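Only one chain is given next, in structure tokens, and it is the form predicted alone.
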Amino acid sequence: MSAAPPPVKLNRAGLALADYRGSKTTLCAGCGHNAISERIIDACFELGIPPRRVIKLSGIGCSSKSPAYFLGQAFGFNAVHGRMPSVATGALLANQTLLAIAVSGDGDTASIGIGQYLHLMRRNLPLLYIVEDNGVYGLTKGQFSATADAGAKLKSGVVNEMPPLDLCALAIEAGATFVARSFSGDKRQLTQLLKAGLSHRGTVVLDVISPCVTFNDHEGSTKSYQYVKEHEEAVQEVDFVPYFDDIQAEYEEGTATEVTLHDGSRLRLRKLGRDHDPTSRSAALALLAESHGQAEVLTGLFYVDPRKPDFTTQLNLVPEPLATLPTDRVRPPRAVLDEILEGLR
């Protein structure tokens, strides 16, 4: 007689984790963007999110086929090249009780993208824009995107010139209030910014190194697997802790610090070899230019504002889906169109 299959595990919403899964991949076996869907799925259900709530978002690339292997009854939306962040924020305006994930790459992003990118960061807009970040275009053969570091090769031999674009540091100068990187490969560091990251209300980057195991895994690239493996270094070691679970821990020797995010979670800090302030905007930017001239690739939160109002706060926005109101809560009275028509005569 054989035994009992084991009891399937329940979230907080009642739901398992088969409930957050996607359709399978078609993108190449071992490619970081997988293990970042993975970590999505396990931070959604980790939190009892439930994917009707959700809304994905993506532009063009192989990063923007990633939402089609996450949270297969969320609602989606895969945008033109480069133009995700407006469908983002005509969605987010148009209802705002949507949890928006946004998944873009660093050619998306960091080229036909940068002016949205920027002024999508300047509106503070909720929402939890990833970067699936492998500095080359692996959708159209590996030419080195915007991300790459000046001196990294092809695998054809080729050599990029230009100094890149750092994102993050991008990010916090036009107004995000949450940045931070990770490494595809960190199981336990993405999955717990990206909960930090899901319960902040306002603009949250996550520029997350995903190795393209066909264009730039190879020796002379600098965001291959060995690469970033041997250069991480981690700016603090974070452990988020939810505000409906009462958590009981210990933790090592060190300092500490706690972030209190809008709705009352918290994330923990503790530092490591680095005294970091990620209250600070300068202490920031301060720490990702160092960085840059000593072939480090930093991960960890940089930068956290909780008391910056979003962009539907600033727009002071019903709750409501804007497509439930009735009539007369959406069309001025013949008064006051009477009124407006009479100042104008």
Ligand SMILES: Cc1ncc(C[n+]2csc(CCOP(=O)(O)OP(=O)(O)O)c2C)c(N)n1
Second form
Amino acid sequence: MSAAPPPVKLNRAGLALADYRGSKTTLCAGCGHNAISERIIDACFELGIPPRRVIKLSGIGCSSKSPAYFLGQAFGFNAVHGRMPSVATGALLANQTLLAIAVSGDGDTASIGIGQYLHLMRRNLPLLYIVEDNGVYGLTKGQFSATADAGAKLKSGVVNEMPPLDLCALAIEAGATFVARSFSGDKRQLTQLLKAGLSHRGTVVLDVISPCVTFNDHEGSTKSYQYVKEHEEAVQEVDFVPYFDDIQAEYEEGTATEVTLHDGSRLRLRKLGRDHDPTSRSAALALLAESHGQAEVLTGLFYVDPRKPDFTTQLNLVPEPLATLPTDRVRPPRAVLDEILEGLR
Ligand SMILES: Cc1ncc(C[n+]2csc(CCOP(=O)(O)OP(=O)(O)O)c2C)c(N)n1
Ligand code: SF4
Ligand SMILES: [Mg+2]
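Please give the corresponding structure for the form predicted together with the ligand, as opposed to the form predicted alone shown earlier.
What follows is the whole complex; the chain from before opens it.
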């Protein structure tokens, strides 16, 4: 008689890991974007997020195809190139109870979508915005994007002469309230940052270096697996303790900082080489400015502000989602419209 299969582990929502999966990936084997989808699945499972509370948003690119590969039961909208922030803003104003996970690429965000990106940061719309950053337009055969480093080489030998845009520095400058960088190959750090980002109420930017194995994983690339492994410099070790979990981790005094997020979850940051205060905007911008032009890929949490009100709070929206209110509560009665029109005469 064969042994009974081990029981399926369920999370606090009573769901199994399989409930967080999506369709089978159609991306290249080894693409960093696939690893990020796996980490999103892990983070949502571990936090016990009901998939039907989630809306997945993306633009155009290999990265923007990724939402099909996780949380198959969630809502989703694949917007046009670089215009996902507008769709996300509309969706969250119609229903602010949704948990928004946005996935974009460096081309979708830093090239065609840079204007929409900056205005999204400015509003502090509550969403997790993941940039799957490979320095190229993977979907259209690997041209340099605006995050490619100066001096980086294409396989064909073409050298990028332009300086890169730093999406983290721009996000902090424009008003985002949780800004971090990670690497698709850094399972632990990425999962912790995803869990923390999903618990923050405001705009979260996670710029994840995600190598394109087909067009940008060779010698001369600064976004290849080998280059990032050799040059990754984590600012701190990140530990996330959700509000429902009270496990105490021991830290030596003077080596760690703790940040409490909106929902009571805590972020514990153990200092590594650098002394960085992630609650200081100026310190975060200075840290990123110092790293420019250095042969290092700085990762970790650069900036967090759990106090700034998010966009839906700033707008003082009614607690019920506008999308679910009946017509008689959202359409002003005839007498009110007549009064408005009279006032305009
Ligand atoms: C308006 C418009 N312009 C150009 C394109 C062609 N296009 C498709 S994807 C893409 C870039 C995608 O790059 P990125 O966002 O970095 O995604 P990746 O494929 O690298 O993950 C471009 C330029 C398009 N689809 N629509
Ligand atoms: S072309 Fe590059 S970015 Fe696109 S799926 Fe393949 S490895 Fe990933
Ligand atoms: Mg790209």
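Note that the structure is a prediction, hence the values are computed from the model and not measured. Numbering follows the first chain given and starts at 1. Only the largest set of C-alpha atoms that superpose within 1.5 Å between the two forms is called the rigid core.
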Self-check item: L17 C-alpha moves between the two forms by 2 Å or more, core aligned
Solution: no
